[in-house]
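Shown next as structure tokens: one chain only, the form predicted alone.
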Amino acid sequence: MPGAPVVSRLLILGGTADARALAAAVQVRWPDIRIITSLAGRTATPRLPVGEVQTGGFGGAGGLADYITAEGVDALIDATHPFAAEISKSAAEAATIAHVPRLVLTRPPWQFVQNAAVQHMRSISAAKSALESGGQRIFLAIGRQEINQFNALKGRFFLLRFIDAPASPPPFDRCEVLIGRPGTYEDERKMLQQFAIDTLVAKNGGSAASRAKVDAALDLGLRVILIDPPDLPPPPHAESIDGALAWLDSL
């Protein structure tokens, strides 16, 4: 059995599956460490980790020091999504005010067989002007906060696809939306066909459970545009739960 770490209190953003595995796998390790993952809230069924769940912002970098210490909380781990930048910053600020160590659990962006068919792109607007050249049915895949820099453009059918039903209706003339998850291959497929969808914009997020989309969009031929994620915070990084779990031993 391996020996308890100097961490006891353990605070994890999160609200992404890696995230969930790694409170699962601390939980599993270190049975005695407080473990506490931090969900943003904007879901309204989010899937729960193991441990408590503090939900909700902590009002930026200097609201999220005056929470670490509080709680006593004695080691800090970044676990959200790759673009999630802002919250990024934040931890990093808000680790160096409450003096506690902090790491960055890493997700490496997708790599593809067919890479050679993917657009990359490093923004929305950047995605936005790549669309302006053709796409008529258009899978938006991007969640539901940036799809409103798209509305200028005219005469497209959007497909949208949120986990919760959008207080409003989308800003578009032509569009279907569906609720719910990312699905198999094979349900990604048979929706691309579906809705005769002929070119798919995503974020290139490297999460495995969303994948699927690119990859029958690919396979049918389709137009893929991919957003990459922005530059990596600050160091430490892990880049896998086995990673995270090497670092909390040598604290």
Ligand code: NAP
Given for the second form:
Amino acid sequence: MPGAPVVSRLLILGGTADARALAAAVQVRWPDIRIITSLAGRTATPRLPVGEVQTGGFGGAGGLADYITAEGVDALIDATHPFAAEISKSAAEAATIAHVPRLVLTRPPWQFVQNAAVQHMRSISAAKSALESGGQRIFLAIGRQEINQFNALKGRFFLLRFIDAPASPPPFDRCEVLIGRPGTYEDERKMLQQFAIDTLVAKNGGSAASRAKVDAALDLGLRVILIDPPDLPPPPHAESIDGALAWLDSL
Ligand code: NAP
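May I ask for the structure of the form predicted together with the ligand now, the form predicted alone having been displayed?
The complete assembly is shown below, putting the previous chain first.
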């Protein structure tokens, strides 16, 4: 039997499937906890978690600390995307300012049987430099915020995929934009073949939902360039939903 609620208001920094799974698990275990999930607001029709949702930035660590205090939040879980380093930094600082416990729900990067075939890069700009030596038909699967860094690569074909249609055309002479979310292994494999892709560039975000394109590209013998995530935010960390529930239970 679950015990009494350990916190009354939990703020989950979300935008990920892990954050939604966490909100659902907390609600099942402690139905009386008020759960607020915060989204960056990057997509027009995000997948929504159970509980309340707030959308948009807080205005840095100070703004987030003010929000925590104003809403009476008494625990904070950072379940953001591994590449969303700014909000994780703000979360760590805000928790200190507002004197609330904070946990990071981590997600390990992907590992592959064919790991030796993957070119691991420390940054977007290293990935761009690696492409200077080749890659004519590139699936650039890094989201939309950093694609401009590749616009100096001339004469290449870029395949791009965004959840929402971009506000302005991508900065490439030759490209195709697909609107949608990552697909199954079969869908991704078919798409890579349909566009005769020879190189995949992606962020190693570790999410189960977006891994299939990498598996398919490796199986097809394509060149795979993966950008490593930034360093983890400061501890404490949990590596699973159960670990996060145990942390809440321990407060
Ligand atoms: P970021 O660089 O960490 O955050 C930039 C600002 O966006 C933050 O300082 C914060 O604004 C606001 N923000 C981000 N996440 C928020 C959240 N959960 N709730 C409220 N505000 C939030 O993150 P990003 O710009 O969203 O993304 C950086 C990279 O992460 C992207 O290139 C992408 O690869 C990856 N990514 C992010 C998400 C996501 O949901 N955030 C999803 C998929 C991939 P204030 O400073 O004003 O508070």
